[in-house]
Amino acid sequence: MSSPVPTIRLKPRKALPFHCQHPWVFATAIGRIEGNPDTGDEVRLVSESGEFIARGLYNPSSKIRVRLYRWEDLPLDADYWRLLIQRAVGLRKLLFSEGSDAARFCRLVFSEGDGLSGLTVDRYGDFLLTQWTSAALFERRDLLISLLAEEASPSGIWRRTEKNMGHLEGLEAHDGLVWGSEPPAKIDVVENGVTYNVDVVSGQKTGFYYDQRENRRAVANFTSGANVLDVCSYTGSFGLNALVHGKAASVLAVDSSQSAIDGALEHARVNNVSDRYSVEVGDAFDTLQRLASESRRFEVVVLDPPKLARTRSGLQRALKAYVRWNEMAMQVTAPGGILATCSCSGHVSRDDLEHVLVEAAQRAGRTVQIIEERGQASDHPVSAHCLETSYLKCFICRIL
């Protein structure tokens, strides 16, 4: 006979949001624990008065005691598990055609956003790059590992790890092949017809942001004719998009990193625009300020910094970063020109980047106008119970 599920008894007025599916239950939320689970047990949620909720999975090193992901009293047994899997590669294929390059080069599984809290899976043509930031759900990682080969069949499965995981959740986990055979260092990703050789075993993330895929193409939309400013260009994708499909006169790309901007060239030779694209490596912030100095302006200005604020701690500092960074873009962005800014910060609303903007245009002396509000791309879909899933902003403003 097998031994009863442990129970987690919420405290008092704790049980409406994981009623209505919400899938993180904090440490503070916790009245009593029936049992004695560890990292990666399956317990059930109930309220304060015993009302079943839902099962997740226990992690008494993490602040989110508890990741939920069924809600009937039912186990998390391998079928549950391959019908989530099962659900995030359906909606991949109802997104994307067949073999196009947009189902080879995706997100096939989105964390919360797919049901499957602490697991990002990105595919790379045939490898799949797995990261984990729940120390709970990577005790099933063979499991959810074999299913992921089976439903999507791929030729190689690759984990990429965050450094700051085991802090968070106590997982300790290393980069390194899990299933098939090794991908290669790099792999040539296609995306909106253009080119870019990713480093999937040592890049940033995974290797390659996909979530503005389609924000890259929204403001190539703007940029004939214009001489453009990329400013975190990362390996460049903003500025390429413009190139290609936009026919830009020119881009400037600007990062700090030297590597990124080694890519970042050498995707503008693999894409025939080299003659049209420069690059400074540098503190962007920096060299937006010198820019300013200088009096230069640029007919579209794309702004996509990296997570600034990182916890709820944090949110009034990071604010006060992207109204500097939001400035100092505006005062380069030629009267009547383009500025694309985005935030990924979950933390960030789009009120706050609205309220940042306000106060940017006061300080730069310009007005702005909100002409498109954009969000990740459709393959990171937002959950309508998590809505922490929502969390890139990008907005395209014309700058009077």
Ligand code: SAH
The other form holds:
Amino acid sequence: MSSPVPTIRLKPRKALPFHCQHPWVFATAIGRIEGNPDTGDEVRLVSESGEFIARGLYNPSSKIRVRLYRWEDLPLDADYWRLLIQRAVGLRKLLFSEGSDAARFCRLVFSEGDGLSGLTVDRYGDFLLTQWTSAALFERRDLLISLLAEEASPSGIWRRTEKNMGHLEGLEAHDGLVWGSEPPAKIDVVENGVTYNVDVVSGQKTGFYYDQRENRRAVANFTSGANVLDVCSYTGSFGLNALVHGKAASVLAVDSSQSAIDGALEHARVNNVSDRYSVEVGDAFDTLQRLASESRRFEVVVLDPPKLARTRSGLQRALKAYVRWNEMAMQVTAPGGILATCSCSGHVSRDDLEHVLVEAAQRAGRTVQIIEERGQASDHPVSAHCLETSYLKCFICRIL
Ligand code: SAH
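Same protein, different form: I have the form predicted on its own, so give me the form predicted in complex with the named molecule.
Every chain and every other molecule in the complex is listed next, the one we just looked at coming first.
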């Protein structure tokens, strides 16, 4: 007979979020542990009075002591994991027509957004790139990888590791091939009809940010004949959409990373728009300041900074930085021009970003009309039960 599933009993009055299907049980909510679970073991979560709530996986090394996956008292077995992966793959089939660029280049599994807390999978054509942010789920990797291989039929599956997972989760993993054949060092990613050679092995995250796909296309609706400034350009994608779809007159891409700028230049060449494309390697704020002091003005400015608020405690400081960056971006936006301003920090709410714009406008002496309040691409679904999955904001604004 198999041993009973250990039980995690909550403290009094802690059950509500988990009844509402929030998947993260922090150590501080736990009253008692019945049994002796180890990392990756399946556990039952019950209220203080013993009422069943959900099944999850245990990790004694993480502040998120239990991640929940199933809200019925049934096992987390292979059939159930398969169902979750099928649902994730099914959503992308619903979103993107078969054989389309987006079907071939998209996020296939978005962690909590797909009910799979701790696993992110990006599809790069025939290859899948996996990232694990839960040591407990990582214990199930062999099963999950074989299910992914069956449900998504890739040629190969590669693992990328997130920094900091040793510290946060006790997860020690290395990059490398985990199934099938090795991906080429550079993959031709096609998004919105624009081609990128993406270094999936050593690029940022899994090499390309799919979450801005629809925003890149939306911004290009405003770029006809415009001089565009693409700040924090990485692969160059906002600017390239502006040139290829939006008939922009010119793009200046700025990024502090030389390799990002090298990539952007290469992508401009591949898409035959080099003649209208120029670049600068430098700090965004310093560069904006310099451009402002030279009285340079752009009809369209894109500002897509890295995550400035990494922790809740760092939020106030980060908001100040957002204000300063946006103030400078407004300074270089031509009167009546467009500023597409983004934040990928989950800790920064939509309200926060609106307040940032008000303060930045005040300092820059400008007036802001928000034309579109956009979010992340649809292959990064927001779980209504875990609003932390709603992280990307992209506001398209007219700056008067
Ligand atoms: N716009 C890009 C994604 C940007 S990610 C896209 O659509 O794919 C953030 C980028 O900001 C990274 O490429 C990083 O190199 C760059 N970055 C980080 N700090 C910076 C700074 N202080 N100044 C300029 N660029 C910076």
